[in-house]
Amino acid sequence: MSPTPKQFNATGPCVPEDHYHLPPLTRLPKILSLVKDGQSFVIHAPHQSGKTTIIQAARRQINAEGEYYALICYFYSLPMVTDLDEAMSHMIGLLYGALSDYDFFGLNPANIDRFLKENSQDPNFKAAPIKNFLNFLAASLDKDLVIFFVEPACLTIPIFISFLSQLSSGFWARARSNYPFPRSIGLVDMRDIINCQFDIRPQDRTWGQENPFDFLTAALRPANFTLEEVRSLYAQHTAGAGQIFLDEAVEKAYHWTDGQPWLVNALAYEAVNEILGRDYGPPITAKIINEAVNNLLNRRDVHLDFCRFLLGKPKAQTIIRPMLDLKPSPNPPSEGPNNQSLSHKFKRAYHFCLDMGLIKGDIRSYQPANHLYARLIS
């Protein structure tokens, strides 16, 4: 009996043993050099663009190389927490859980429990609990620590600012005085967190010397797949199952998706598994890809349903409403004595839609991110 072929992944992060995939770190090779240089950074990309797959690959490689410890801490459970003290306690619990996933990197969990019990009510600890807990971990480990925090922008604004301020304070203390603190911190989100500072503070104000974003030195966004990368991904199925994607099908898939990773995989999964029912004999044609597009649009799959949700937001409507097809955007609203500068509201709306992956292009000449999303908009 022949082995079961791998599958195209249209759900969560790629599992190399189960899914066709491209080498994740080729999309963001700069991560490893930033970690080596002791820098902190943002990784941002739209929903289901491969962020988690990339940081999981980075975590595996960093730990395998053995120079540093790397862990991932997910904030998915925090959006509903509005009390600052409760949120900080919850974050420490999430960090504790993340450490347990890696067997505490050789630390004795009883020592961690003792530290938290002895310090949880100390006013100095409670003033900056994340900074103080990370200081304890960094001082206790025998290697430098690298942490990826996933979806910190889901926090309410006061909690988000407190969290960033503690990271910034610890990061700069480490740089100036060898204060024990993680070597490198990656903030992973759909939004470019560095740009979030312009949404939070009033337009006519400055953060001054207390800017909680100033420890972040780079914002990295993985690019969509190129046509050749789509061809390479689909060729893995041909090698594994013997089923051919005709050139016309590859080109049609790229035409509809512009290389958006979820769409590329979802079209292939729909074609192979649903339309052809895992009959690996017939080749995949452009006609089958077009049928897959219509099927995705007619269903409420999570990815496209989320896009529909985003399109209904007022900020998105500011940008999207004038666009009925792939024509360039209309002239954006301006402000100022000579009407030369774009309005602050319009800039925020544009960056929101760009971060969410709904559009592409310059602020004065943007369009839907791909032909499939254009169908959603119309």
Ligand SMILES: Nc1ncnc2c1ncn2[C@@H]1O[C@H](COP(=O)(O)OP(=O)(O)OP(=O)(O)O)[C@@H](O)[C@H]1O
Given for the second form:
Amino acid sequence: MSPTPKQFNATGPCVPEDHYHLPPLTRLPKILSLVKDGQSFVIHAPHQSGKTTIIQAARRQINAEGEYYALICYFYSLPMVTDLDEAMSHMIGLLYGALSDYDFFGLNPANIDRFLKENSQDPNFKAAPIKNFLNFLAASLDKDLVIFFVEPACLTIPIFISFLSQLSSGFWARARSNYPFPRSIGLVDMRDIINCQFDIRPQDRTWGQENPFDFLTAALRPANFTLEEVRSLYAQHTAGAGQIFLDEAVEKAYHWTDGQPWLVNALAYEAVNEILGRDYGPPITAKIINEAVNNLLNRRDVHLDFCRFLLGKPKAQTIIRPMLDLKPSPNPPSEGPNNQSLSHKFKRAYHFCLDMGLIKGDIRSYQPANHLYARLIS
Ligand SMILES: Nc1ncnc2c1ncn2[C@@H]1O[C@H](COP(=O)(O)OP(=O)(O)OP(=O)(O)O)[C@@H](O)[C@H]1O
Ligand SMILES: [Mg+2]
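Next, give the form predicted together with the named molecule, keeping in mind that what was shown is the form predicted on its own.
First the chain shown before, then all remaining chains and molecules of the complex.
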């Protein structure tokens, strides 16, 4: 038993030294082979499913292996701007900041500053600033670069399309003519970005020769934890603090959460830290897990608040209302999973709810993603 047990993590990415956790990369082992193969890809999963934990582990491993440099650029701190030039210069600022976290991978920052100063007003540079900056970095570094961009879908559509087009153009130029450019780019978001193209431009309208999504060859989504994974996560606490989770408690937690990573941790955290006040003597029972569920539902934690917010969106309502209308309703929906043909709008709404983790299952037989969300919905 370790002197200071780790904690169940209910806030932010898992820190291996501090938190009980399952090996992040075993959830998406394909990342590393895609990077080796020089592919670009999407990683998508609902809110608080472990995306950041996974890419942080990938970045650590890639940098530790030493063949390539890997960095993460978080877009969620981008200010909400609609001006393209302004947005691009903020993105370059974020890339610069991300590089500085790694001491610029050995590059002299004065050379980067000079490059930006000399070029930032040049019309050729300004036509594709992200592409040109990444080209400069790739040409200057002594190893190939791998970049994870987090939450690019937060950009407005014209900025998002410009960003993607620049990545795509640089990526294909690298493939065709050894143009210096990052070898692999991962776009990390809640939405499946490849699928989002049909929200932006319907399926029957083509992008012409230059589809900016084409360079993304795979969309990876980590699965929820299995019952055995939940058991093994909870067993880490038993090993660390001596406190037992009865089988009935593990099964009850799985029943409520369907293995959703944050929920699995939050129930355990609530049981161990709040309900039992870190008294590691008593075993965790199914009754305690049920009490933890009620506490979570009665509190305004970010996770469930965000689900409530999503459920209120028209797209979610399109999908949720037919589910509720299994019960008698004064306003039967005009469209539902039992209709003969499903409209584009209904399909898009279904994919939105699936990406957001609100539902699971086939378009004609979907249900709430887990029993805890079902309590929010009903
Ligand atoms: N490998 C893991 N083992 C156990 N729990 C995990 C693991 N990865 C994530 N979690 C749980 O999921 C939560 C969210 O993790 P993380 O911040 O990595 O997810 P995210 O999908 O990036 O979230 P967000 O949508 O907020 O960006 C953690 O606080 C933890 O409860
Ligand atoms: Mg994250």
